[in-house]
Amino acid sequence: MGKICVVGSLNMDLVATGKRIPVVGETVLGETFKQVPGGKGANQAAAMGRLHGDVAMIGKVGEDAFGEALIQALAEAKVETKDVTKAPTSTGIALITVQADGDNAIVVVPGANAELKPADIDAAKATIEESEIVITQLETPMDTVTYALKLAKKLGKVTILNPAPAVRLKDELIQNVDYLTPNETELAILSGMPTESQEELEAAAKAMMNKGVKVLIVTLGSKGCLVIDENGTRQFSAFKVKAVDTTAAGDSFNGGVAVALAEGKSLEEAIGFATKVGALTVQKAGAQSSLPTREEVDGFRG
């Protein structure tokens, strides 16, 4: 199995439930409280190590507790933290209120991510050396990303982009990402297009792939997502479950991802194992406490 390196963003999740989220100047009781390991890079490269890839993080975290947390979160997944520095600021965090009906708010302060830079790229050079794919997001300054993807490629690596949350993006950047993997809402941002019908989509991805992107996986939530690559555009069905919480449902699916190519299987077998990686991941609550196990994806019929 090749090694997968993360570049990305660190959260420290606090989640409040209560009857409703209260309005400016309001103050309501809660009725409970956790405190969840987040942020899309953490996320991913969590899921990665439960299904048992060889994944190492590169990324950046407070000298406070939540950041000793959260190293210690990605490391019980069996990722490589060795790369993960410490910055003289807070950890980022999300403050997440949850009502009744699942509608939520969120504040997130991204703290020690925003200090993620070219230099620390640089000296975890070694790790993107020894790995086969690089993935990133884009809770980190898009600076850093573009230098990652930049040193990743002329490295020979193949590179995944998670372009969450979205912005548009230069040219410099996406001409060094071989799979991006948004959903439709962020491939409508990026591309500048209307992404609403199936024609659409694949108008918008097209644009993307003439700048550079090799292939495009765009997600579609309950309904499966769409690869549109030089071979065309072919569609993969989600299972039908029971969502109870969708965060990281994207991360675990781009772990999913991540892990079957760096196994050598096929783009159509990793969709397949990725599909299955979601499906149980929006079945239980929080961000890494719902990420799956390799067992019970292989178990997993859907």
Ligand code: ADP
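None of the values given here were measured: they were computed from a predicted structure. Take the two forms, find the largest set of C-alpha atoms that superpose within 1.5 Å, and that set is the rigid core. Numbering follows the first chain given and starts at 1. First, how it differs from the form predicted in complex with the named molecule.
Superposed on the core, the two forms differ at Thr27: its CA moves 2 Å or more between these two forms. The two forms, fitted on the rigid core, differ between these two forms by less than 2 Å at the CA of Ser289.
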Contents of the next structure:
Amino acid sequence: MGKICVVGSLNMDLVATGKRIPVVGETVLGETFKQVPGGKGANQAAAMGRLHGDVAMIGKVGEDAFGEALIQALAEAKVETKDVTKAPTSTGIALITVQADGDNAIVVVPGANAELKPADIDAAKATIEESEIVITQLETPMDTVTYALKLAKKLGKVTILNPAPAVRLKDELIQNVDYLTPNETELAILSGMPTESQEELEAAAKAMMNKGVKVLIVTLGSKGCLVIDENGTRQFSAFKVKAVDTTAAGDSFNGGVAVALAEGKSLEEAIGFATKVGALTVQKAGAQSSLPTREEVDGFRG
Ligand code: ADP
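Starting from the form predicted alone above, please write out the structure of the form predicted in complex with the named molecule.
Full complex below, order starting with the chain above.
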């Protein structure tokens, strides 16, 4: 089984619930509080660890208790954390207030994630060298993501970019991506084209393929995913399950794809595996806490 290296973000989500979100200048009494490990990079790494992937994380936390807790959470998911280093700033956080009707208000402070620099990628070069797959997202600086993908390709690695949160991407970045995995909203932003109808979706996907992506996997929530590669376009359906909370569906799906590819599975098998992982994730509340184990995925029959 090949090793997977995740270059990405780690955040602590601080979630307070109450009757309603306060207005400017107001203080309200809340009801519950939870501290939940998150960040797309860390979520994807944790997903892979729980799926028995051989996975290492490259990222940055602050010199505070949240940083320690995030490293601990990854270690518990069997993710190698020696390349998660510390910056003299705060750990990335998301301050989330949820009111009784479920609506929320969120402040994200990238903190140490914004300090992940190309020099950190160089410092972790040995980890990239021993990996077969390098996967990254867009919650760390664009020049670092671009640098990591370029270095990975130079070293002959397979690269996966989960382009979230989406922005228009430079061609030099896209040319270093083997697998691009947007959801349909992200595809609309990447391509600058609408993705509402099936025709629009396929046209936007083809436009991205023309930029040099080898395999495009567009996730479509309960509608499954659209896959385009040199063999053409095909659609894979999702499992019919009762979705409780779709947080981290995309992160777990990406983790599933990476683990299956690292095990030498075909693209079709990898999609099938990741679709099970996504279906299990949406049946539980939370982000890292909702990620399924390998045993749950292998035992899942839809
Ligand atoms: P994101 O979280 O990035 O928006 P999606 O919502 O497209 O990602 O979900 C990723 C994958 O997870 C889907 O392709 C699908 O396989 C699975 N999934 C997501 N939502 C559901 C659902 N409601 N029922 C079954 N599977 C789902």
